[in-house]
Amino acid sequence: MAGNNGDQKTSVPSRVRQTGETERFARETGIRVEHSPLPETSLAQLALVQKLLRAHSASPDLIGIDVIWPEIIDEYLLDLKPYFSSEISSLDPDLIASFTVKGKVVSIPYHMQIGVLAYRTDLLRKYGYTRPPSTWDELERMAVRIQAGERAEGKKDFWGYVWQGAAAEGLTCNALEWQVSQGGGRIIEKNKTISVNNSAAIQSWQRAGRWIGWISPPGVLSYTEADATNVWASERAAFWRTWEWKYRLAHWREATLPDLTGYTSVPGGAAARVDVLGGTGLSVSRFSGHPQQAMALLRFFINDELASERNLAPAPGHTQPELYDLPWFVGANASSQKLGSPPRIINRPSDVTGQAYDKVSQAYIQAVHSVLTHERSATDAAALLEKELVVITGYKTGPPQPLTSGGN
């Protein structure tokens, strides 16, 4: 559709901004792309996107949506199934399912990612470890030993493990991995029962609380993704909980400390080893003023990513990062993985909470954070959270459900 200046254009929030790619798209198609800024955190981004979509006339054309958003904003999004049938058929059905609401495919998976544990390959070798930790107990033992050894050499601000402990969505992801791996449930189960108040969930929060000041810095309680990344980049940690996806592993030279970093799945507890699913899908607003241009840009992004993933050859003189026990869809090269027991990929409970997810997540964040800061005992926090979730959702309480074969 023509813009005011006579040029074709489309607008896209910065969640999907790829400056070099959009410039190439503009050169190849003559369609100008306008970017709009977004806040840093997922929930703040959601609030702004909802505001823009409700305004209709201010709606962006192409929208990058978090994997937890489909049930919340599906009424504002086009069903992409008629337009992208071939692309959809070539993608993993479980990933497509994460962006499907009432039979509508409201988004195409793009830069899908999972929680992973990054580790210093040089330090593991230095301290005699032949593989990264696969359990929380192993993580603690390795972190303690490496931290002590590095501090003895003068690195007084070196820590064993850094992660995202600020009262934000990143903490929901971390804590869900802790408690599901211990058998503590998904907060709200697939059968719409609230399962958070149980001994396994409580124990998992207590374990994380012990890390503060022991193997994790006290400041981790305010760490966002950027803060944890900065500690890692300054070579002051042995392990780091972060996100990875196939696209970035194909461009691993752009990663933080690329020559010193290996990746494995998040450690497991008594029940399983799990990684939370994250990432972005691309959607087109029902109120777009330029739907054809938005579709063209969406197809360009998807095809560009697929082409990039197919080109996985490492740069001359370099090998790809060490990968260990990662799910198949994130590994840059399946033959380079050292597979043990495959981890489960889990979703946050946005699918069963819909519009209420942001309130559920905020309540969960505050409960877990209160345990980490020792404001409340884990037992009290879980009991209070259970009552709050009953009010928010209207659901009944129940025990954690077994993980399905796919882990969701």
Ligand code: GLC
The other form holds:
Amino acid sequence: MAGNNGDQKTSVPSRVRQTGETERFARETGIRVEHSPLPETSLAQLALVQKLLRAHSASPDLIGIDVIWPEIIDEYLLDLKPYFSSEISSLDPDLIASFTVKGKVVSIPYHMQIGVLAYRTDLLRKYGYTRPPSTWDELERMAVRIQAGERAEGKKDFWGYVWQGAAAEGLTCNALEWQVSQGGGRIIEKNKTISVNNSAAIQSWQRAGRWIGWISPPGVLSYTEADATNVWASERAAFWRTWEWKYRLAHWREATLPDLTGYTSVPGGAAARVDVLGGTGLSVSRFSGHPQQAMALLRFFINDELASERNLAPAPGHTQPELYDLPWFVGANASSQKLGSPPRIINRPSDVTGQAYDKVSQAYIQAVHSVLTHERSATDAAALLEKELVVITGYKTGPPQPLTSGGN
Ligand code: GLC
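Condition change, the form predicted on its own to the form predicted together with the named molecule:
Full assembly next; the chain just shown is listed first.
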């Protein structure tokens, strides 16, 4: 599949699709970039990428990997440390750590995200709110009122809160935020104890179960990221759980409904206010036939992102959306208003589950989903999940650990 320039091509699965940037790269370097399609959700993408990497000859060159994959596919990826030392030194050490496995930097962070709550700035003003919710209780009260008001004005399919309730990784992100904010732990703790079967986690799932049909549409149980985005784009919800990242803030006009959307951290519960870490890193396959071209594209993407972040300085006027109570991660200068203590950024337990993370997450997703659909009581689902996680990981059970000062 060589292009005009002999072997000057590189292939990239579409998790990192950036059409404008890729075209610029191709113009500047003469290297042809082929994007290959990927399924929509993270664990389905992982399954396909694993299959391609195992069949060495079909291996993509540059791979955008979800922050939860490094421990699962590290053996197929090049150590990038020798090639990117200057980029690595300008990036956040915690983020580099998220992509370091057994001393190898298998990926360079790119478009790292945190979970956030998007809110309709116009509707908050219309209903007399001066700030977005900071707790789940407040979110419920505001969602109920705005939903009732909008429906009374004829928008019959308007809902208070949309999120990702399909049986996919997006649900792990949502449900982890619910339970950690309630003091229910990280499913599996840093000390490798399975903590998920506890009353705070159970209560947090029960609360989310009550949202369905009340402030969240029944269809939320099959919403992926794209489905929730579509509801938001068609102005049918007051609040939306989504992702924010620095690059997006630098290009915020490309976001969905840019003029009507503000962002704040995910609401807090009895214990804390937390935002899950998400996002992508760029890796080069050990089996790539075009490693130099892949490295060149990787360097191009990273430098483009670093340049955008340097330009993020808030100018007065309309240079960024309304931002409220966001942690440093999306730009320290991004918080136009600050209240209380800053929310924590938390990791999913992919760092302590090694190669088993996808099985752990699938089991968690099934358990939470069965509670949301009322197939199982939350108490039964948590007890069953605990048993499954013992079988999957071989770890012992134990209580949730308090959040450390580092946040996760
Ligand atoms: C986003 C995040 C990723 C997460 C996924 C879940 O793509 O970047 O980390 O796993 O959403 O839907």
